[in-house]
Amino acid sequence: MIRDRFGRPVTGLRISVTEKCNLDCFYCHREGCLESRREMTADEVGKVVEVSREFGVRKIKLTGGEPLLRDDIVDVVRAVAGAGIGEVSMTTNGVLLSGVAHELAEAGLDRVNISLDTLDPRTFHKITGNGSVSDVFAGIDAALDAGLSPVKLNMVLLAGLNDHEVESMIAYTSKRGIVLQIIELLDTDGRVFSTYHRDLDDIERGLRSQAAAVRTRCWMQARKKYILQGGEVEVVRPMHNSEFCMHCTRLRLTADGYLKPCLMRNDNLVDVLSLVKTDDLDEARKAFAEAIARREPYFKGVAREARISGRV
């Protein structure tokens, strides 16, 4: 296992496959991508995934824009299982996964995140500009039936819009049996952040006041597990937070194919596909350990002034 200069190992890769999206939130960092025409296919982003194990990564994550917008993502998703990776799953917006969901389990996807910030459908529209909040229900009835579990809703707080419907999400994923992930908002231009930030200092005294016991996940930016009576819920704090930094285990894979150390900055990606493009390997890893050179927890005064154009 190779760990940076700050002690920390890499174990997850997480992978932009594309930066199209069919909804519009209106809080989305986009992976911290700048945009790009250029794109990875299937059995480029395989044969990065297979240098990543050399390295330690055991666990991949495939994001987007919205994944499922890939008309090959269940290939995408069969080169990346066949590389011999531990652990392979993906973020969704889920409005298009009750069509795919059994042909990704069978293409070798072990489990999904599912973004779902509400329950209620105008709230739904606010926050995401389109799309069927129902389409995203049976995305995760699907989910659940393909067997892609542990399945983990992703709430993102918003301050007025859904901040009262933590108890509803809370009975709603433990009727279910998922696992609810409630995320502080990140701060990535100021203006959203400063409208729509909500501090989760109290939702966690509440949580901690129920829950049977408390778990801490050591590598995953130390974030705190509530057992509670029929159901788990993770708190996520934002990623300027120091201990998130300083237990960050991930890399990034850009939708254009340059690894990305930190998601918020810009300047110090290390382009790897044109080197998987002539097969070139050996300067693949070359690549692989220049990124790992490069981390640096974002919270250092350094990388907090990198920020590129104004956002991630």
Ligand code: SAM
Contents of the next structure:
Amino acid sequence: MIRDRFGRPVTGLRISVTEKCNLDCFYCHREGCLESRREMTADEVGKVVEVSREFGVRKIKLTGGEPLLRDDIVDVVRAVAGAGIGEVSMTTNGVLLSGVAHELAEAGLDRVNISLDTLDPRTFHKITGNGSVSDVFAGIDAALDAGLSPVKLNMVLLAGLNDHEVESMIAYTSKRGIVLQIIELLDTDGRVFSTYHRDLDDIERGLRSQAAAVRTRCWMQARKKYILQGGEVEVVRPMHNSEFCMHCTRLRLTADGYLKPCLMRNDNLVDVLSLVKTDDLDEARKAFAEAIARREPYFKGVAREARISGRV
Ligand code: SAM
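Form predicted in complex with S-adenosylmethionine, following the form predicted alone:
Full assembly next; the chain just shown is listed first.
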């Protein structure tokens, strides 16, 4: 296993398989990707994953855009799973999931994160611009039925929009054996951030007071996991959090085939798709080594957890 200059192993690859999306969430960071003109084939994605395995990658996350918009998404999953990686998961908005969950599981998808910020149809529409929350509910049921386990639900907390729904989300997920991930809004556009950013301190305090146990997921960006009676909640706090960055084990792959060392930067990408297209796997390995060498924590300085622990 290779470590970067900061001693961090790279065990996860987060792959944007398309930039297209069927929703238009107003806060979306689009995985930090710029507009692209090419898209990887399923076969090319599989080859990049094979190379990544040699560098210690054990977890693949397929994302987008909306991955389920790809007609060949089952082939993409099959190609990735065929590379013999430990875990293959997907982040999806769930709108199209009900029709394809079983096929994805058969192709080798292990689990899904479904993005759902609200249980309320009107709030859903305010956030996503289109789509129907009942399709997402159907997608969640199908994922559970297909054994894509654990199903995780991603809830980005937005001040004044869904921050009163935390308890109802916990009830909804606990009842179904789903893990809830409460995610702090990441600042990719100062205007949206200043209006909707919601601090998570009080929510974490509440979770801590009810929790039977609290765990720190060490190499998962030092995320806290709260084990509640009948449920589990993970809290993801990226903003100005050097602890988060110091425990980042991810590399990204953009939809147009560039290795991306950090969500927040686009000035240090490394082209790997051109090399895979010509089957130059030695050069593709060099591209991986270069991308790992370019990794550095985005947020540096005082660890947020240290500051929080004084208050909680
Ligand atoms: N379309 C898929 C989906 O909805 O899950 C995959 C792409 S989406 C960009 C991946 C995840 O990033 C979603 O869970 C979404 O909520 C989260 N996300 C997007 N913008 C964000 C932001 N500014 N801050 C925090 N999380 C964000």
